[in-house]
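Encoded as structure tokens, the following chain is the form predicted on its own, with no partner shown.
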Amino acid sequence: MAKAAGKSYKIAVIPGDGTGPEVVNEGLKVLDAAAKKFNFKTTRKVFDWGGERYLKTNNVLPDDAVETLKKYDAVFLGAIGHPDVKPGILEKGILLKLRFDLDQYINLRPVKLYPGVETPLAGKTPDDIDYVVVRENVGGLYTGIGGFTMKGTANETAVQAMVYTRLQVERCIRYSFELAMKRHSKAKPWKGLSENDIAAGKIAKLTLCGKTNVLTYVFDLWDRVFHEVGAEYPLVKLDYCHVDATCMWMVKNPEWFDVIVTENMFGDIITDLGAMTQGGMGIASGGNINPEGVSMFEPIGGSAPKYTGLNVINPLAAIGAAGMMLDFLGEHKAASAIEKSIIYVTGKKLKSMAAGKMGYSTTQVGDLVVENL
């Protein structure tokens, strides 16, 4: 008897400036050897969103962009960022509006080590760093409310304001508490468990990253979200840390934390010391989460110019990008079986995860992951 067609998924792709295409070619090789194993399909459609095309048309975005990706089941993009375009013009123009007009409101970023990858961090291996940052994202000083008074003067005034609603904090925080309570299915009762008990993974913890002692309005509001919430999830156990403390608390003791929620700015700032402490961004995925609607999944590094055309750079963001792209489609088979495939190539084959310092070509690297699917 034939095997029963999968589901099909509708994929937007934007691969983007400098590399982006070519880390994206390798995710949508691995993309397809896993439909093809677990039994789903995927179309696609390519949009040459990026500097080339702001620099031929001094457009950065077509008007109707937002209301094309909605037709969208996801988005998959490559890299934003183009040497001979102004800095923020494209960030805001393609990466801040896609993710404000399409409400993706949780900015998800995994924190993990995976075996063979080094890490600055002295003694700490694959057990320590494990986490996931949930990052508000489209709130906060990243909304661009303030402005200039008296502007080319010696007394000009520059002003932009955090601000934040309470649906939009309720929101990202109760998305938190459930990823705590999916993360750990099994947890236990935190009341007379100890700390070291979370690397375990007995319980489940959920850590507010803020600055309660100088941003008090904000953080009020962020806080007693958070407590009210928290009153929901009792198998949950509650931190907070400000956030120079979280800095010192990811270098120093990383396996102390499970998943931790902060607002934009400062979630904008963690995700990137947490790259570097899990190889760098070489390694490092992240998700613009709206979970009843339309997601992006991207690579966490830069377009990086340098290497465009090399076959040098890692594709391993990418592809772990793709794998989180089907965890949220469902497909979560697949998803578990391409980050199991990622981390057999960090453990018995890559040399380093720098770029054309691997051991093998950028898509050398995709099909070793296809291979070991």
Second form
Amino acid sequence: MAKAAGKSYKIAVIPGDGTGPEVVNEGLKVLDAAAKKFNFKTTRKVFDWGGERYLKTNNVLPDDAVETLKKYDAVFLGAIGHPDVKPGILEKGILLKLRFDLDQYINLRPVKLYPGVETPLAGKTPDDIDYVVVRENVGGLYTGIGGFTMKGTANETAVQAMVYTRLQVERCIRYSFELAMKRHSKAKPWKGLSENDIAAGKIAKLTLCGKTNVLTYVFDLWDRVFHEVGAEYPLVKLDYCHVDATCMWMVKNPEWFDVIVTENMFGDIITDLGAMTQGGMGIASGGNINPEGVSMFEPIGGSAPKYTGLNVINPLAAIGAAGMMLDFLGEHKAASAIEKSIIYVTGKKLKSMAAGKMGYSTTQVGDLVVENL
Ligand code: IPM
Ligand code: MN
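The block above covers the form predicted on its own; next, return the form predicted together with 3-isopropylmalic acid.
Up next: the whole complex, starting with the chain shown before.
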């Protein structure tokens, strides 16, 4: 009997700058292999948005970019950032603009140590480092509300405000509770729960990372919403950590975390810390998610310009991002096969996650993931 045709997904590809195109190629290679194996299709269009285009045309992003992307099922992004472009122009003009205008209000960043990957945390194993950070992705300091007065004088004042609406906070917190519920079940509660928690029927834990002792307005709001929404999720244990202490425990006791939810700037900072504990930028993937719209998946490291064109950059973060994209699109089997193959490759093949030290080239690492899919 002929196999029923699987679904088809429209993917917008933005390879971007530096090593972005190289890692995107490997991500797409794995995507194609997964499509074949799991019987789905992708159609893709590549957009040349990034530093090179900006230097040539003086235009950061076409006017219709956002409207164009809305016609796709997902966006796959390499990296944005060019050494010849002043910092901020491309980041704000492309990456942040797309996050905002597509209302990708969740930045999902799994912090998971794969077997065979070296962590700087002495004595910690894959059993200890396996949590997800939900970073609010469109509010807070990133809103860009602020300004100067008396610029250039001794009295110059600059202000940039951490702005949150209740709606922004609530949808982010709700997403986090749902995610915590999805990660575990009654039959298999999160392993970090105490006997008391389990006796009380808990299956998962959600940590709000804030700063209620200093940012007494914004985190008062977060904390109230956290508890109000939390009342609807009796199976989730509610936990709170100040952001500074969160950094401490992410290093000393990462096994304490299941899902962490936090505001935008705190999330930016703690996810780089988390990425380092899982083996660095070569392996850390992220998703900018609009659960009701178009989401964008990316390796969380930058464009690493000094490695451009050398075929030495680690593509696993981009391959992982492609896997996250498939999971989001509903191709869960393909997503989990990609993750398993990445785990095989980190566990049995790569010498290091660092560019130039993997024992394989960028393209060979992509091939290895494909072979073991
Ligand atoms: C990230 C990056 C971006 C951010 C930059 C490039 C604007 O650091 O995705 O974490 O601050 O969100
Ligand atoms: Mn960052």
